[in-house]
Structures are given as C-alpha cells and as structure tokens.
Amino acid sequence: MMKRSPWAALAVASLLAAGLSGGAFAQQTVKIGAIYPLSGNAASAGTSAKAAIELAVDIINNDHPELGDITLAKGTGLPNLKGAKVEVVFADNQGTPAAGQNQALRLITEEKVVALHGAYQSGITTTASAIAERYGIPFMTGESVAANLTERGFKWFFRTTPIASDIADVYVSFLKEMKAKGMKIDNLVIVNENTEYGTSIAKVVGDTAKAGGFNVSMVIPYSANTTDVQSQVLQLKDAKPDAAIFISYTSDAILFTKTMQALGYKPPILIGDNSGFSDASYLRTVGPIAQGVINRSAWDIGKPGSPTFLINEMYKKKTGNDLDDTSGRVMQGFLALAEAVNRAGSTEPAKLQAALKATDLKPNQLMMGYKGIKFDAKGQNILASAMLIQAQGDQYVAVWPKESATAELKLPYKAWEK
C-alpha cells in the first residue's frame, strides 16, 4: 500500500474543510413552501398573496429599521440562525384541493422545505395541511378561516387569522348596534359559495345571528365557479332582506355586484365577508357600483410615517395597489412563522413546533390590528380580532367599531346611486 504524503493529507484536509464550509454556507438559507392559487378563478388573490410574502421576505432578509418593532424588520436574516436568509418556494394550487395536496407533498419531499404556508381557500388548506401533518412539518395559515381547520386534532397546524366564530360575532354585534339606533333589521339573508370556506362561514354566521335574535330567512348557496347568478339575485330580491351577507371569492363578488345592478336590486345593508370583496381587483372593477359595501378587515394603512403606512408604500411600489386585508393577513402569518423559526434557532421540525406553540407576539410587533398572536392547544390565535370597513370612493375606510373608525359609516347601501 502506497504511503500518503503529508502534502496529500493536507490537501485532503483542505478539501474537506472547503466542503464543510460550502455545506455550512448552503445551510444559511431556510426554505419555506407557500401554496397559493396562481392560476384559476382565484389567481388575482393568489398573485397578491405571493407579492405580500415576497415583501415579508424582503423585510426579514434586509435591514428595515424604519419599520420599528415589526417582527424581524431590524437587522438582516434570521439572527438566531447566524443571519440565515429566508427563501420561499411558491407552488400553484390551481384552485383545487387535489392540486394543493400534491404541491404540499412535492414541497416537503422534493424541495425539502422546513414549513408550509397557505393556501387561501379553506378547502385547499384542509388537504395541504393534512399532508404536512402526516410528515410532521409545521403548516401556518394566515388567511383561511373555516372553523373546522383547527378542530381536527392536528399538532402541526397553526392559524393567525380570526376564524368564523370571531367574524360572526363582529357581524352580529354591528347589526345589533344598528338596530338599537333605529334601523329596521329583522330579516337577514346569507349568500355563500359552496366550498369549505363559504359553507362553514354561512353556518356559523347563521347560527350566531339566530342566537342573537335575528331571523335568517334564507341561505342561498351557489357554485364558486358559476358564470350566472341571476337566479340567486332574484331569490335575494324576493326575500327582501334588511341585510345581506355575501361569502364569496373574487370573481363571484364581482359577478354578483354587476348582476345586482343589471337587475336593479340592492339591499339596505350589504356585507361582504372579506375574501373576494377585499381583493384589490374588486374595487378596481366594480367600485363605482358598490359604494357603501361593508367588509371585514384587520388591516389599516395607518398614519403617514407609521410602520403600517410604510409597509403599504412598499407594497404599492411593488404591485401598484394598496395592501388589502387578505394579503395583509397572509403576510402577517408568514412573518409569525419566520419569527418562530428564528426563535427556535433551528430548522428541526420538533423545535419549530415547540417555538410556534410558545409564540407570544405583542400588538406593536404586528402589522395587522390583532391584539397579539398567541396560539391555543388547537393552533388558533386567541388574540385575533377584526373591524368593519366600508367602500367610500375608490378605497375602503374603517367605520366600525367607533374606536377604530377613521370615517363615518354611511347607510343605507348606496351601490351605484349618485
């Protein structure tokens, strides 16, 4: 056997050192998967969510001291992982539960992401998060609100957004206050798309309204992929509700608004349940004929110079649009996930899970108007909250509750009237 020279041994040692150095350097990127509808009927919302996450990554990876106490804004990268940068691998769920499930599997097994975020539609979040649960990978949603998502006994699922019961309480409290002020609000109608999101919200809102003393005279479900809602609008017109609550995605919300104008019908109060009504393309497309529509939100641009104002300016520079509530909730969920990864100081699943469970973010650390972020045993943020906003002119303004309002509530629903 030939004896290895000292110089050869030194060369091997140098190569090994270089290899280890390269491996250590490669680990300075933390990969997170993001599953959103980048094609299909909800592509507009998915594209906005993608832009919001990209902005969150910019805030995390680069130094933004102007954003004050916003999570991970100061400094660069994840300090507890030696400044590791966050990398996002986006996947298109195509607006279907099956595609969402397949993409979750691909991101975990092929892309080797350390956590997942998504997936906008609650029905897709259901299937995608089930894959994450099977593989023991954290799954965060900042926007999917179906109540049952945190009722499955999952240990790896976390949600920062308000849920159906929180939302229903907001609507009922608002309607009770309007009734106390003398408005006739006896008859409610709920119109909902028929996937997991619309069906679950409709049930919770209906049950809460009935418990609050309101008569829900009709629930009108429809297919989220429909191209004609004349029959649903005629049903609504015949029911003569004092308030109508719509649970719709973007294309549906636009279609209903146009159809109501075409058929000359508008209820005294129209509440849109975020989602499609929050999409920037909604006001851009039908804003002039939807004046006074009420929407729920946890996002407020804030005063000039404030962290939220500056975040909105960054988003507007990137996309040409103001940040909407849904995209804001996506961004907040992603920032909370990244904060937990940093606090864990590791990408090991068990340590990430423990860090998420221990999350305790304060209002000053958040870009959304929550009372904080703290998860219960089911993975739900117990400090999530919301307010009501109204379309006035070319934007939404905060109108309820009074302490959160930046403009006066205007009723009845004006729609297309001057």
Given for the second form:
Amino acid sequence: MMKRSPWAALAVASLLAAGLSGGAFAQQTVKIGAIYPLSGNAASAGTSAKAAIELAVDIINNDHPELGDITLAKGTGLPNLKGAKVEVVFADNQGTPAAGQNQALRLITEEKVVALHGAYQSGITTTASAIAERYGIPFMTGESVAANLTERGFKWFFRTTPIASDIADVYVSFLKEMKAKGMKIDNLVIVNENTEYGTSIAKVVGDTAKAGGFNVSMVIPYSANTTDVQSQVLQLKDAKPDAAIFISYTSDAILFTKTMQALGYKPPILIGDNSGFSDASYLRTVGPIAQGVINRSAWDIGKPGSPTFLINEMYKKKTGNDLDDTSGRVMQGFLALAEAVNRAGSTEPAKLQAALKATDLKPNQLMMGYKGIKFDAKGQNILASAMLIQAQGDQYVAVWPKESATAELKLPYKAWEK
Amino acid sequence: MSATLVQVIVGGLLLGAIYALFSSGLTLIWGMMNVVNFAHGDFVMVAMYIAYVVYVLLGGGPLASVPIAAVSLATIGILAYFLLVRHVMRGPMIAQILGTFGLALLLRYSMFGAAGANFLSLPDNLVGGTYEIFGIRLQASRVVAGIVALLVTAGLHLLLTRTSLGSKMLAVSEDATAAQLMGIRPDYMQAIAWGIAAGATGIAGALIATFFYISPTVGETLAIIAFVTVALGGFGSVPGALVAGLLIGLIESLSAYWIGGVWKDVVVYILFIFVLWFRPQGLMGKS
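Could I have the structure of this protein in the form predicted in complex with the partner chain, to go alongside the form predicted alone above?
After this comes the whole thing, all chains and molecules, with the earlier chain placed first.
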C-alpha cells in the first residue's frame, strides 16, 4: 500500500476548498439594502420606488441589449464580480425617522448589506445615512433633495439627484423668463410641509427668488398629513401671489388641490415641487382639477424604441403606471450605485467608496436627463439637472426650457376650468 | 368682519361638524362599555373605500353609499364585538387596548393588500359642486356632511335617552349584573352598541369620502382628532362630541389662519389640557 503524503492530501483539500469557494463565489449575490416608506402615508410613493428598484435589478441581473448604453443593461449580473447577481433587501421606514434609522442598523448588522439606498423622505434619509456613516457603509440616495444632506461632512454619503439649489435655480430662471415675456410676476408665495424636505426647499427657493429680484411676500408652512388646509388656502388667497410654489407630499398635495377648487382660488402660476405632485396618485385623483400645474422633472419617456421608452414600458407592465420622476430618480440612483459596485470589483467598503468617488457617467449611460453623474467631495452629483413639466390632460409633458420641451407651455394656471 | 374671516369661521364650523360626525361612534362605545376603540379611524377608512367601490361599481353617490357603508360597518362592528371585544374585555385594560389596536392594523394592512397604497378620490361634483352665498363659498359635500352630523348626533342622543333600547343599553353600562337580573342580556346590548357605533362611523366615512382623499392610512390621520374630540367633549357624551368637534374645528381654522398651519395643533392641545385641568371629565362628561 502506498503511503499517502500528508502534503498531497493537504494540496487536494486546498484545491477542493478553492474550487468550492470559487464555485460559491460565482453563485454569490451582492446584497444591497433599500429603505423606503412601504407603509404609512407615503406608502404610495414608497411602493412605486420599490417597483422601480426591482426593475433596476432586473435590468442589471438579466441581459437587456435593447437598452443600449444604460449601465449594466448588457450581459447578466455584475461582470467584474464574476457575474454575481444583485439582491435587494427592502426595509420599511414607516414614514418615521426612528424606523428608518433602525432599519438601516438592521440591514447593515443583520442582513450584511454592502451598501444602502433610500430613504425617500429627506428627514429619514438624514437619520438612516448617519447609521451607514458610523458603520462605514456607502449610502446612496437617488431622490432626497434637502440641501443639508450633503453638508454634513459625511464620507460615505452620495447623491445623484439635483438638490434644492439646482431646483431653485430652475424655478427662478423660469419665472424670470416669464416675467421678461411680459407676465406680471413680482409677488411669490411658498407653501411647504414642515419636515426636512419642505423646510429646506422652501428656504433655498425663497432665498434664490429674493436674490433674483422677486418679492416673497409670504411663506406658509403647515404640518404634513393634516386633516384640513382651508385656512392655508385662504392665507394664500389674501396674499394674491403671481406665482405659488408648493412643496408637499402626496396626501397634502391632493388635499390642497381639492380645497383650492372648493374655495374657488387659483394663482396665475402654480408650481408643485415634485414628490407629492409627481406621485402617480396625484394626477389620477385630482388631475382634472389641476390642469396646468408646473412640476420639475429629469425624466422624459422619450421617443418610441429609445431606452427610456423601453424602461417606461417595462415599468408600466409591472405596475400599470407610467414611470414618474421620483421613481425614475430612485432607479437612476440605484443603477449608479450598482455600477460603482461593479467597477470596484469588490464588496469591500473602502473599495466601494473609492469607486463611488471615481464615478463618471455620461448622459448616454443614464436613464434620467442629467448631464452626467460625477460626485464632488461632499458626495453631491455636480452634473444633476432638471427641466419643467406641466400637467396637460392626464399626464405631465415637458414644457421648459424650450430645447427639452415636447409641448407648449400653457399659462395662466387653468386648474378645473375648461 | 372681512369676508375671508367669515369664510374661515364657516369653514371651521363645517370642519368641526365633520369631526363630531366621525367621533360619535367612538364616544358611544366608550360610554357604553369603557372600551377605547383604537380601530375607530380604520373603520372610517373602510367606509371610505366602500363609498369608492359603490361609486365605481354602481356609479352611485352618497345616497347609495351611506346606507351600504352603514350596514356593512354595523356588521363589521358586531363581528368585531363577538370575535374580539367580548373576549378581550375579560382581560386587563391593556388587552383591550392591544386588541382593538391589533384590529386597526389588521384592517389597515388588509386594505394595503387589497387596494394597494395608491391614493383614491371620488369625483368632486358627486354631491353637487360649490355654491357662493353672500361671498361665502360652501361646498355641497361638506354642508351635507355637516347636516348629517347634526342628525346623527340628535338621533344617537334620542336613542340613548328616549327609547327602551337606549335605557337597556345604559342599564348594562351602569351595572351589567343588575341589568342581567332584570332580564337584559348584556352581551346583546353591547353587540347592538358596537353595531350602532360602527354604523354611525360608516355614515361618517362614506360622507367624508366625498371631499377627502382615500388611502389605507387615512384612518390614522383622522383618528387622532376623534380621540381629542371625544376626550374634550366628555367620554361617552354624544352631545359633548358635537360641541367639542365644532369647537376644535373652529379653533383649528382660526389659529391656522391667524397664527399659521404649523401652530393649529399646538393651540388645540393647549386648550385641551386647559379644559382638562378644570373639567377632567370633559366639557359634558359625567364626573
């Protein structure tokens, strides 16, 4: 009988182990956590965001050559991680900053996610991302716009969406152009919900408007999810603004629109800042009495056959709705995060962080109409941009600036009038 | 007084009548059984969805949806009593709280599953549009809800004070054992109380749906006001709920108009605490 060398046995064992682990690695998935309001009053927007992320995962994990240059659409999984599939673990923030924070902690410590994405409401992104920062895990938001999120000196926080100052610039440039065209626009009023999102956007828009030579005669903050807004509408009516800018989540956006009709008041220009006004529920419930509402967006369905058109078709097949701007921004943030994970070729936090910092995506690689994605030292995408869309019929159409417009801007705000 | 101020006051009173309308069921159950129904807001929510389904399937407005919602909710109320409340009432106070709270979550998340998270809304002209009288705009749907609030309050009050059913119900609430010796079956009376309270809540929900948005979490938004209304009016007092509802609606509207929307809750709760200092039993509750 041959005497077996212990070294040979060891060599075989290590080969086996290597083979096994290699095999296991090929099957491996990369876990990313996603924190969204899946219950509570923002659940409508949260479930749309969830569907958008699921679609992004489908685009990453399966071969989609028809989507052209969109990141990770061609081929399956993450090629630099041996084709590893992306797996998303969803967590419900229940619409409260405390729940968002707890879920971030659970996803990091128990689910061992390599990165986080979320969390819709800026106030919740604030608390959830603080946990990621403490654990040294990248946190990406594709949608939260409160200015101070990227002013906290965080090293692990990245944001693809245009922020308050970009948005304010869009609104103010638009109003200036309308004024130059002869519309009487001096007096502005801002109506905002009083959490992080509404407060911060209201402040930045107000400051930018004042710097642009407009008179912001009144700011009307209110508590979100209120039962009644008659008094706020009457305050607005008293102030007689030439343009009113609303920063509201869905439930209040619907309530304001209904109440304005009941009280028979409409400003000549009504701008509804994204979130509530972009929720698919908004146009479906009050679209007929909100004709001409102006909203911001970076999403355009595009021409039939284009990648964005096909993405919209896929989303529509999944949810029954057209993709809205907010969910589109969520999806873009997630795709950018996955692209960085792939480029890092590793799930090690430091390498992920370095890859995110080195992100440089071109417009043709994006589904949203940004000029690209490139982060500054604070983690903010410096190439984010937005255009204005207007509710005409049962959908939003691009109306400003002229070069991105697909339909004619109609003013003054018609609301319920034919 | 400026026209706007009159509009604020009228709007506040109509709002208050609606608060009273959806609080009456809550106060009735409390008065009858010393049970706080945490599922109350979600009863309103279910009734709002019933109104929506009635509109979509039958094309009907409140004339159809109010009776259907009232009967459906009364059934749900009686079922809730026999399947849940009767059992948890034998347990400690905390069991009652958690029992009805569990029912609230069951209804809310069943609705998430059945109807999705999307917001819904009935067409704005279902109850006729908006009228302008002396420069004051009145929305027909809110006026109808306000009038029904007065009728429901009066009806419940008369039922409790002027009918033999009401006397039997009050007898059970005073002393169930003594009532039983008089040949009154306490659990029948309590089941009827749950049926009537939930039925009134059904009426409220179907009417609120004509001017408010509908979503699975809308009950949460409305329930807090209902609890404040009931506590301020006096637990168990139906007329108290009406007075408190009107008062809260008016104060909310005026403070939101004069001080600002962010402060209206602060003003309401300061007043609330102030009243409870002097009258812990509420404005019209029995001490």
